[in-house]
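What follows is one chain in structure tokens, specifically the form predicted on its own.
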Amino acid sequence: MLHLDDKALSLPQVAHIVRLENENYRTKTFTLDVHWPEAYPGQFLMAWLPGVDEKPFSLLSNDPVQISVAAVGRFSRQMHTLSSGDTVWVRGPLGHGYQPQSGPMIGVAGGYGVSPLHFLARRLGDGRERHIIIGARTARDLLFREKFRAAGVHLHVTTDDGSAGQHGFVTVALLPLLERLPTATVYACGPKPMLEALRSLCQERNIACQLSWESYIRCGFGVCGSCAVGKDGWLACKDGPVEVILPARV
């Protein structure tokens, strides 16, 4: 029998925008008048605009909420006609996010996987040394900089065609790192084939990673299965989004 979650049972909840924020030219983050102290980085909510669709949004933060969204599709632009006082519905928190491991922390966002690295690097503002990687095409696609800065982390930036910080992926930063510190974590979170080489970098080098998955969510509690990832059933939206994978032991 399938069990479900509450939070991914119950109705969607009316949501009024209480902020908006330009972040590039075509990203907005938006502030909710929703409160979810209990949610956490990684996890993610939909959002329902009637007669539109619902998709998928990493949480920014949770208390207030907030979501930061392209525009890159329909569903995305129509967001980005709404104005402070309209309104969203949203379910959530859903899904299994980040578990914070002790030891230095190396984040690496990919495009526009910045929002639960944001959020994760301000829950994790305890002393620890904390690394962000932003990697976008061009300078103008870099998301989140002074958020970053703000937050008191080390900001690493590449760009695919060296337009800004070090010209390449995200691996020309990544490496350094991971030689200087072999005891940090690593959480990720991107398009699949960035994802992907992290993975197989990372167990080739023993080093524990935790790596968010973007898929085709539609349901967001395992019913519908589009939002598989591999071959062995694994569900972004359940059992993720966020891949835990542990050091093997030596």
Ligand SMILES: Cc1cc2nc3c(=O)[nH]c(=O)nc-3n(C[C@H](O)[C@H](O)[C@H](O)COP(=O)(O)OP(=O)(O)OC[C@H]3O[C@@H](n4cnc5c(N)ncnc54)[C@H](O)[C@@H]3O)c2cc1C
Given for the second form:
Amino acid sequence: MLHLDDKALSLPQVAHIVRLENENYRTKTFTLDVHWPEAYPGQFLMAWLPGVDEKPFSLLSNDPVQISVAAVGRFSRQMHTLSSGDTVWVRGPLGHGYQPQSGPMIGVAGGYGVSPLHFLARRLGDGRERHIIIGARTARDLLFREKFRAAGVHLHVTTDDGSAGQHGFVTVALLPLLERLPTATVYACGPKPMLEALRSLCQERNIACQLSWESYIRCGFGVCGSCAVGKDGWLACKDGPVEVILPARV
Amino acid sequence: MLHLDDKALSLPQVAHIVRLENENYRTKTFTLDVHWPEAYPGQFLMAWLPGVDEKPFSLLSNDPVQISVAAVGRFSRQMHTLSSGDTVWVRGPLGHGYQPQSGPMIGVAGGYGVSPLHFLARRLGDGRERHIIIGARTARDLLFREKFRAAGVHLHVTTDDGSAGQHGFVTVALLPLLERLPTATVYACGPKPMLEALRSLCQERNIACQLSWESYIRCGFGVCGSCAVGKDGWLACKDGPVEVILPARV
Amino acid sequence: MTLQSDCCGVYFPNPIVLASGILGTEAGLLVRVARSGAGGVTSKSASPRHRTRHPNPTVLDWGYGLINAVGLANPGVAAEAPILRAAKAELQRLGVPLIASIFAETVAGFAFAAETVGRAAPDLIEVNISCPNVGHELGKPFALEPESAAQVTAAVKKATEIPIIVKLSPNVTDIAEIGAAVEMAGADAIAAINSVAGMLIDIHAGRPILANLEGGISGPAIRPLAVLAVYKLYEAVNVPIIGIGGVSTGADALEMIMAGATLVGVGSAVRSRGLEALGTIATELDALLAELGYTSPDDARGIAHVTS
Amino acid sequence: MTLQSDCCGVYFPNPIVLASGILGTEAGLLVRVARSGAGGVTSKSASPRHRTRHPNPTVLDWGYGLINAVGLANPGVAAEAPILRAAKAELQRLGVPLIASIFAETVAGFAFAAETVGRAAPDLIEVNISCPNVGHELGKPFALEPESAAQVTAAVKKATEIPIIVKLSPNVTDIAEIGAAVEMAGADAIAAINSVAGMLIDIHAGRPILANLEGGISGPAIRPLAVLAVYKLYEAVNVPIIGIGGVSTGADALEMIMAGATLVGVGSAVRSRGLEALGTIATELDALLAELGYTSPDDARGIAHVTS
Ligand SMILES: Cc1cc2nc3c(=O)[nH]c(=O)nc-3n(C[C@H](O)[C@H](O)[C@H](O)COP(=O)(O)OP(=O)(O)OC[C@H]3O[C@@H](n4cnc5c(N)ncnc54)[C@H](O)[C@@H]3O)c2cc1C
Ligand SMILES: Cc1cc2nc3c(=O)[nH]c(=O)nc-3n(C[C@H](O)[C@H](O)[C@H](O)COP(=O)(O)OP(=O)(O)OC[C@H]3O[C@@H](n4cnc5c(N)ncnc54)[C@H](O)[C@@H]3O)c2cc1C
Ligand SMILES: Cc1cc2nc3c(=O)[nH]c(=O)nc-3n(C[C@H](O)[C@H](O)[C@H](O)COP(=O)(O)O)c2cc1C
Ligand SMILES: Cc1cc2nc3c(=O)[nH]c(=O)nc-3n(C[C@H](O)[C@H](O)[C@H](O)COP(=O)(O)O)c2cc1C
Ligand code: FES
Ligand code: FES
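Can I have the other form now, the form predicted in complex with the named molecule, not the form predicted on its own?
First the chain shown before, then all remaining chains and molecules of the complex.
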């Protein structure tokens, strides 16, 4: 008979908040007393607040575990009421993340998409050319500018209203990079329309891209079917969240 | 969630009889296509014949697994009807067996007690003085004389009716050995009265002894309580079947 | 050796079918599971109207199995029908039957749901009676009493020409009694078991882990309960049985067949063995049957019912 | 921190008690378990007359738990009484209460058994009503219907002054209903759950593995079922509950307590953690309670019953 000492490992585990940072007017970074040395960029965790809900968040860091949370609704607002020392339950790491390729990195982040891309940029290291494009509606929504600079990447900023960086969508900054770096891989995380635009752009130009999709996660381990994306039964929680698209011709 | 590929390991496993040997008029040795490299002398298995019963048998050998079965009742008679290639289900190895000590070996076997002692004699090897005393009611009940000779041990035979070897109980052969070999360990397996006599003899003479007790085995893993021996809740299946008794003074 | 199986006149390439509620939310997923080797697929149970989801956690892995309270969240039969139609078109090409699962909170709701999904022409309709009967004074699930189970069965039978499978709950004193009642009421087949009621409490939070408090236990932990249910049903009814509960290997599937199952449902094993679990289990079953000298699952069905 | 617990006026040094049928066959074993740290010990259920044993296998480990059909083999209450007396003498010195478990096939048999074991002065009597009622037309276990469960309870209550625990079966549609019935009939406490009915089939033999065909499932597999049963009973009755089923760690014990248990029974964990399991679990529980800021098990009892 099995004695599962680790039986709880796939159940939510107690974690304590050890540090809190404000990233912008509605986004905070939480550092937890949890260490997942095996986790890698693009993977996510499920955070549970008893009596509230359990929601997915991309890892910003694995050792210690960090997540950045934008306060947009019931769960995320509740997260923002927590203080250092408070408890949040987590399970993970879940999903398949980015698969680092050789060659230059072009990261494209919309909204909280900065989280997994900052993790990835650090992981890839400064032995290669690394670009990050962060896009937002307006200046105050921008995230992680300092963090990315500290990581030593080439930072490109776009806003829909031109209040910071280049005026326009992330594509404004992306197109010249794609021209200049045909062997680069585009790693992206952000809203669905952004990802769909990137997919077309990259496929037209025969450039490898890896896109992290958002979807309604329930089980997080490929059983309930609630996170299917697209028509082919692709599961964000198990096949993804990162979709790896190789260029048609190499 | 666990995927127990080995989930069946504690359930009865299919084994095939690969060889059968007649040991005496009512005892056969079964060689199975099962290999338990980690098993050691004094341990036992549970053999199941569906629709009949499941009973414990001491290991005569571990690699391949062998047992010797005396046809005395329903289950053991059924075992004797089997042929080479037939199936018997086994689970094990179970229990705690003999704990080999340095110094000479004196093995005392009554009835099927020869099985674990032959295994032990082989395991101890010829680098030390090894004696085996086999006792039986009458000549035709004696077991393993040839097998023990082949193993190179000093063989002593006693029969209650004097029809073979010395006339009397195993103690007739044992007492002179105990005199001559005060540093020996007595390893025994046989009927309860024999074991009780041996215990007193050894304790009086301050000689270490290891006794294998028989009892009604159900679970074989220390849960059901059906195999308790004596007043202290000693479990034959889990604490034993071998009881290790150290001399009072060393 | 053939794994071909017949259930209510529907031909299954092998007896391993996807259980309801596992991956069956989208046409693409049903097709994907069929492509990976399933003998049949069941859609997630749909109800007359859209039902919103519970907050999470709703599905967790507790080591010995899963616990879920997805709460029968579903888009409703009207939205489900096009999903079923899309799935059916592709499944037909693959030769893999589609089972459409339905539930409702009233007898009339069941009839309506059956009619609606029936228009998408699934090969079989599974009637999941584990949902509480809102008409009942205590709101007990239909599956818990022979009378209410039979009522639903009769109503669905009238509403559709497609053969129906009634799916029973294990949370009853005597499942064979319920099985006999739904057979009498016209069930073409019986599925057993649905998940077993259970609860887990998080000791740090001091409260049940599922937002719904209690949930359904599935996976390896419930296998012996499912085997016994199938065994008892096989002695109580004559219609085919879909044996479900904790099956994760070919050996487990064969055990169900020996207990009396015609088809074997697989759900939670997708957790431990991936989406390919069903195809893998079918392959293992094939090898085992051959090794044990059977020429088909039919040969082995029910043989554990010893008379001696 | 204290683990001291009170159940029906009996003082337990800690709430972890040995469940019936595990190691409880002999005085020496009961004492040995008490010495290794148990808060209380329960003897194997004894019946009015000696009952012979089934052929083996009767107890097996299937990986996720145990399955047993020891078949309530026992020497009968007349032979059991001296065992209990011997155990009691020694247990009293250790300050560990003795629970004597009984069962019978008739209501009168229960009364007789209670009277007989009562003479050995156990601290509590556990009434195991999972045995079939031979007087009932279908021979259904007493535990399956509120009426028969209540009848036994009332009869035992009349036959002895010692407080009685009625042990319920999980194999029912509504355990809370049975619990309420036995409380009404005079039960001083309720124990839940007994093992869950199940079956395993050996595919090579093509037949159920247990000689008895079906058996009781225990161990980790049934823990969520047991937690839910205790949770439901806690809302239905006011008497103390002994929570039993799949507990193998201090965390599991605390989960039971949070569901509402006053004492926690441990059986199958002896398989995975040895005879010392109960003492180990008590130690773990102590550490956990302290870590979580409770000063006693009483503090944590029932707190999982959220009202929000
Ligand atoms: C794989 C994955 C990774 C994720 N990683 C992160 C992460 O790193 N950081 C993070 O903050 N969130 C992340 N999310 C989203 C997160 O899980 C929640 O959806 C989010 O916190 C909102 O939950 P809520 O209960 O607070 O709001 P809800 O009540 O669910 O939503 C409130 C409203 O906000 C809208 N909304 C939801 N998410 C966003 C958003 N990100 N921006 C703007 N509006 C939104 C909804 O459409 C809704 O109208 C991730 C989601 C997935 C699937
Ligand atoms: C740890 C352990 C190891 C064992 N090892 C062996 C072994 O290596 N070889 C072996 O043959 N048996 C061994 N046994 C005994 C064996 O398990 C069975 O008890 C035996 O085979 C009889 O079972 P049965 O069903 O055939 O007879 P039953 O119907 O159980 O018994 C029939 C009759 O035979 C008597 N009887 C039982 N055993 C014996 C015996 N050994 N000699 C004479 N009469 C007996 C019984 O008292 C009964 O009256 C061992 C038992 C234990 C507990
Ligand atoms: C996440 C999940 C969702 C389920 N949803 C449904 C459902 O919608 N309808 C239904 O009849 N059964 C549902 N079930 C029960 C399964 O179909 C199946 O009966 C049960 O899980 C036992 O099988 P398993 O052990 O192979 O998972 C669900 C089970 C799980 C795990
Ligand atoms: C081998 C064995 C024998 C049992 N015998 C009895 C018994 O005689 N009387 C009883 O009330 N329960 C008996 N039970 C049930 C246990 O007391 C307990 O209710 C059940 O095993 C669940 O607890 P666990 O998961 O901790 O083992 C037995 C259980 C096992 C495993
Ligand atoms: S969240 Fe359940 S399958 Fe992806
Ligand atoms: S045979 Fe069960 S405890 Fe020894």
